[in-house]
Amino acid sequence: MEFGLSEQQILLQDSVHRYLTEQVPLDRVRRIASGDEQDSGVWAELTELGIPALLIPEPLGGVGLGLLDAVVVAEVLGRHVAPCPFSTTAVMAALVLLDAGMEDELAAIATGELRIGIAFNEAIGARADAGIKTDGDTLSGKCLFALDGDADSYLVATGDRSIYLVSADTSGVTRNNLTTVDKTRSTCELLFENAQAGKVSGDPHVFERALDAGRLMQAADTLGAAQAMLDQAVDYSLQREQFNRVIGSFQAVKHLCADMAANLEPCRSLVWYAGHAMDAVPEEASLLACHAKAHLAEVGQAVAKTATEVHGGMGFTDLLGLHYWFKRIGANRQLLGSPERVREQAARVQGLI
């Protein structure tokens, strides 16, 4: 069976890719990591490419995809560390209001006029110190983690994956913006006190199914962080110069290399199928992302470590920018369920604890 994309996927893909190149250099990204500038303007003009309605149908305004499209664009955007709320609000928002037949909301997220944050983590992994708890219509409690700290609404989980939808400024909501690694995408605490909520689902098929096309989008990023990475150490390694001949001309630097691209080739075919299956195949959906996300969380850790040590000294400096793709890789590493809880949860999956 020969696997691969359409031709329509691969113009998506160029098209994005020809739009960040252009318009989201490093220097902008450096601005906003900086908070010099905000993301609300890459995600404007991402609006206009239909980014946002990827996954939403034509009838409200959407493009109509599939998420196997999402992880092409997700890919693209991890590498070139783009500062957008893609995965929470063009995807697992976006499923999550679906699947609850919100078409206002979903007609909104189309035209860019609403981005939703995903505070899920308290379904995830239970904290001593944060939990939400609900009263009927309100919620009270603590989320650690949520993704998005400038969305204007999020989509917040209890225990038991229930789902509600809340406004950020909605009275006994206070938001605390969290300081991470990654300064290209934001998280932040929420805090509720009695707080007024919409459930949006009680089922929790729903959340699972938001959750696995969240990780999935992370292993996307990471599969186009990571290959950032090493096309920088390769053209880096063509460059640098050492005892009069280029560095990449060394037996040892061209092993770093081809270990990276060996390691690294082979994912891309796991997160595209991983994609193709939430679609067409999804008795095996939740295992492939799974997999997915845990695979490429250990793969991109070790590109992003042998990419920096190719660099040398000069890996480290700002002047490269290395570390903003280093350090995203370690941010998807770890939202949404770290490699080890995320194979806990494929083991379930497979009826083997």
Contents of the next structure:
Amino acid sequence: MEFGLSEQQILLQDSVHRYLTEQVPLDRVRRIASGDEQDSGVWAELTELGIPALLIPEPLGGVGLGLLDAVVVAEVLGRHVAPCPFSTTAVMAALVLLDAGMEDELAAIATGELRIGIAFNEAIGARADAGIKTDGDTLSGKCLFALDGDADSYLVATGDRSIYLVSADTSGVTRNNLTTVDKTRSTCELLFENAQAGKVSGDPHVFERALDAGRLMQAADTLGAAQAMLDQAVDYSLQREQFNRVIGSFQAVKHLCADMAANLEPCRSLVWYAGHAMDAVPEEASLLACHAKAHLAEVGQAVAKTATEVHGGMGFTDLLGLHYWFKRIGANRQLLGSPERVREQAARVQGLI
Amino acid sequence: MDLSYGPQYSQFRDEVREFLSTHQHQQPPSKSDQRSEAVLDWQRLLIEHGYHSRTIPRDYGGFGAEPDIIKSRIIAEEFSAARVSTGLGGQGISMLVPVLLEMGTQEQKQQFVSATIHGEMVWCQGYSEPGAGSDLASLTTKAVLDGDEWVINGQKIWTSTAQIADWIFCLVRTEPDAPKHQGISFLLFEMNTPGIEIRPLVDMTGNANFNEVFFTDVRVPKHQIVGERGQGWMVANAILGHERGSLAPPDAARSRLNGVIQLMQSETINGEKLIDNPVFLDRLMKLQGRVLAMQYHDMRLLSARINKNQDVKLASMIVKLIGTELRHELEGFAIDVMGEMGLAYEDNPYVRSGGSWQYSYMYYLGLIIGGGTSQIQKNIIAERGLGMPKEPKVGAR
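Go ahead and give the structure of the form predicted together with its partner chain, now that the form predicted alone is out.
All chains and molecules follow, beginning with the one already shown.
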């Protein structure tokens, strides 16, 4: 019996951590967030480590790993607020395409050539003036907050949880970037006017599994980001002096840090188990993914606020860049379903409503 | 991630199930007196089969098995699933016996261990004092050597089971001139010794779960000490380690959560089941997420006891803090589900589950405070877990 990461998973975590520490420091995150650099460079570099290929089978040029491995990667990416389309292209899209047996697209994802955004919003919860209509293989309507504003193609989910693949440069597709507080990753709206698309899946379970995986990746991303905020808060509190003492010696500050640590530690166990369930315990996977997403949204939000407060006025400035983590956690909370809606889903999957 | 216990354990699990199906009708009725024949017989049966005191040596009345965490876990899982009593607990069994096995003399082990685990000798713990709570080491109950006897004077508080205990294990100050942690000794003595007065301490639940114990010239034989003079703090700390992990078991939290779900499926307001009310449902789901997180956290800690390379130093420090706070909130949520019906208590004809939700709501507030308050837990997490500095020492005004 072993509840924890394997040696191989720890190696994977270390290799991504080392790359991000060396090649994607906060300065580069800033450049990408301000639009001075594209995130495609980071994605290309991560291809060297096999990250886009993580879930893709070896015969198609992939690494052939599972969702617990993806959780490990997402956690490190969150820790470094790394700008890249991991949860969309490498996880959600890969799962949908695997189910559909679309080998050419999978091979292209593995090499980093193909980047697929996720336009699931209209199946998760359509707003008043949005929604997708289909007519045969053509799409019309609007999808809000599609994930990844720089993708080559999008997987678009309709109200009945069917999924279509549409190229971003097909005629009848207009893409408008939607600015959010989180500038480490982009979102967009997609406008369709009789745009030609290919139906990839009509099975709601395919949609649900990809959505569960996406939510779990957000939970893992928040776990990493929140841990980074806690670490920075503790470090800062041991350097900053007021009243001739480091502020980390004040019980008020210590208890803020202890609260963050105490709430985060069980999150790690929950997120790991949810990843394991996606791989090996299918009957629990959806419930665990929902709870991981919603619980990390709550703990992440509390840590983001508290860690900023420990930094005092400096935490509020742009100088330290702490706000990149704060906003990333905030975005993970809302995208693919806010905590209240995800908890409603958790109740539904166990038959309580 | 490998959550199976392995094929070598399936035979053991079958043995436990076999025992349960053969013998579970012999378990004592719930709320039996802990000195009743039924309880003592069941305790003896459990020890004979290795389901209690499993790793305590046979010489001292135990079953004498090699420690095997997974086997212990399987026993706990199967007894819990079958809702069968796992036998006696209490501070003598859970706290004193491990310490005697580690630090007691041969005579002390012979005299106390077997009788304690068999329920024939009941203990209470004399640690806290009115002036020594979180700062336990400042305790002032003193013992002075007079010939071959210690003469004890002072007061203890929060002494559960004092009114039924045969013996007490007690921290007393024997070296008044030594630094506070080095002046304490760990004594054992009988509760019927002249000079001991017990006063029940009624708490907010309406029960006397605890007592105050007063010592006036209580004379105790000199050799009834565990460890050397002045080593009592070290002995006591070994015991506190045993206590912290056991206050809020996550299996119990999950079973209480399932209890709330059943409550929400049966209670109605204006004909609507509470489970169909989205406000209550959202609160339930929030709690379920937290209970699940603690359940998998517990698996992670269990795993680290088997796989010594896993680092759970910080992870294990948070269990008492989060576990007790979560249980308190969970019990309080069930009361909210029932609303004014949730206030029903004692002989109220509308009381649900015998008033256990209100009782546990209050009792767990006691556990948040007892065994190291939440604030002390946070100091430990910050200082030993996160490497933050200790508080500077400032005297009282």
